[in-house]
Amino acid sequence: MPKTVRKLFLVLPMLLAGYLVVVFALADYMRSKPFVEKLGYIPSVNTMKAMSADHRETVGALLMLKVLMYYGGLVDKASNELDMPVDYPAMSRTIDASLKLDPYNMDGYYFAQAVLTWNVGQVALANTFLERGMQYRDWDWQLPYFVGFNNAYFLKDYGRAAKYYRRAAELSGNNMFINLAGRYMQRSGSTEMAIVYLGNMARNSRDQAVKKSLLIRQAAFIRVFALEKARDAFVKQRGKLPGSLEDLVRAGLLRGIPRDPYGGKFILQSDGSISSTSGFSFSGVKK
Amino acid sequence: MLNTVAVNLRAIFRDRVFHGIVVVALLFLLIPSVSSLSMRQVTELSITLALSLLSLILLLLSISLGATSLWKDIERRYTYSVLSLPLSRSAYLVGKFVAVALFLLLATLVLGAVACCMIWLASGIYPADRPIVWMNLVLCIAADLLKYVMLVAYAFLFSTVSTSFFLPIFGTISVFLAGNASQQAYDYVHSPLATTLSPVVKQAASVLYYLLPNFSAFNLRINAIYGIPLSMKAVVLPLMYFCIYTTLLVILATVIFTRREMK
């Protein structure tokens, strides 16, 4: 065997077993490593357009699983605890731009709805989206029904949130939203509307974190429900408004004052109304 | 001429492209488990991703065989021998470039039933909104197929000028780029936003537009992943606009190759 051959047999071993250390080293440092998705920065959506040439479906399917990809690390991170901040714009221009590429694309206007309305108050942009998605998905009546909720919900312009409830029936051929329109158009009744949206959404949900955000925050509402339906009853017997959710416990119409899923606190108004020191976010309650 | 579309889909075949293929074909395996990362439209998704994946290996074959094919026979010098034969420049440039279309339409064939399996089940996960319309699925497979067969020509028509392969392979890119960008750009100019624009733009902007391919004709891909219908002007326009653009594409790169002085 030649000397070099002799000499190459020496070495592999140790190559191999110096491989195998490293490699068992490197594999457990990236599993520890802090894991930091970012949205960073995207060229003009004419730029993409020009380049992604006959791909542009693709790379707006790209861009909006960038998103969720984003979203859920935020999601895990929160539940964590850990302080993380949220880069909104970003997200909002990122979907803006998956959604120039591809106007059909239904998942960015479902994320637009789930979280840019609820999280970051943008509810004017995601009607944008939603009323720029309808020229194209012309068949989706869940387009019209979000619009007509963030409406009611958010906006309380019921006169608009009608106009989309009954789009939303015609495409359907469903009459429940004319009826959820009848039935949720008033103040008092925006808490029970939100719980059931939520529920709905949550249901056609298939990305786990978009699905545990809505999920936490429906329960939420379910708790601030039990509390504006025990406030009711306390004005009915007494006349006037709590003055505060510890009453609603002495008067024998709560067992006890609910736990806010976020960590907050559930507080009374001076008008009536039920919020959290939480802001009914996770940031909400360390800051 | 039949002799040599035969002969250089032997060799095509020889050189193992097709290897190459079905290894890259693995990739639409991964289809179905990466579309279900979507909220609301695996389907869809998949549709999506089948279709790219599928234009994207269509486009390397258009480049790779199209660009070099020529220019690999003139380099190796194999050409000289072969138009010694009694054999027409004509018949070999034009027996080369449906060698080539050929093997385009084989590959197109296999890949996409495989896309149409992988999609179908991507569709068993999460069911479309709207059903699938297969026949729009074929039909855009079908264009792309078109929209690449014009591309090997310009392909061709580029290695008749050129005595390297840079013309041949970055002028198909760029042409591709171009294709693809010319309805975008054309709109752009003649829509309000482009006033400032000098009269003179928009003219030269217009005749690029008429002498440029036009790519975007050939995209049915709306079509296929949301199962919107596609109206008979918009496959039978395409497909008439293909078969003239590119019969006088290789016209004018036989005329070009016959009076090429070969040393």
Given for the second form:
Amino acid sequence: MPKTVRKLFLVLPMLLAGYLVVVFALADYMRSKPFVEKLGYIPSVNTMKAMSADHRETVGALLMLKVLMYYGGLVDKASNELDMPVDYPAMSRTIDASLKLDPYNMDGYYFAQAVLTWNVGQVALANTFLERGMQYRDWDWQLPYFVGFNNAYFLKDYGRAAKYYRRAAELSGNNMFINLAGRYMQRSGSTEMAIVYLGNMARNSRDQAVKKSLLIRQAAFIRVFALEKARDAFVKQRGKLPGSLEDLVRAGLLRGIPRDPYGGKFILQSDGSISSTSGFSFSGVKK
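Form predicted together with the partner chain done, so how does the form predicted on its own look?
Nothing else is written out below except the one chain.
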């Protein structure tokens, strides 16, 4: 037997024994602590990286399991109407450490999206985790989809929402994300950009139904863009926003209010933006 192999057989049992000592000591420590403090302390990420060596993925998974078990226990107690304080800062620190040890573990990203955003309002923190994950899971359309949703739904940052929905569309090939990207590009005020984007997508689409859907949305935005130009001309002439779209017709800036291809009615919002009762979708008209 070669000398290096004999050394390996001698070292491996020692490493395994040391690893088991750490794991069992941690498990015993966790059992002995009060329930609500069980996420109170973890070593620094650099310390854990040094201790775990080639087992970073395993340690990262254990940390995430620790968070899931902790939160699951809280949910069970809440179901039994027991009021238990939630240590969200410790949960965030543990998730952060877990994802730094293993940035490919999807459990951390799902948990951040499902709990930190809705339960804690830590949308920016969740986005930080997700955006970091995109550097590693660069094939995963779900991460940009989550960030796009967070920017649109929680932060009302429609320009950033459009950017991430475009990325999700590119990775997944899902036409829903293409439509969402166009919708949020329009809502950010970048209507002309949305028109160009949707036109390019329609030209490159091989599916006729998808092409038609994209062209309908583009037609709606072309009409919005015409309304926006008339609104801007009104402001330039009068020094104030019009009270309604009808004012643009009366001022001779429009021949008439264009029809929304989705069947809704265009509306001038109080901030001067143009929207539609359809929400730029056929489902919006049905509702």
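Residue numbers count along the first chain shown, from 1. Predicted model only: the values in this text are computed from it and were never measured. Just so we're on the same page, rigid core means the largest C-alpha set that superposes within 1.5 Å between forms.
- Core-superposed comparison between the two forms: the C-alpha position of residue 129 differs by less than 2 Å.
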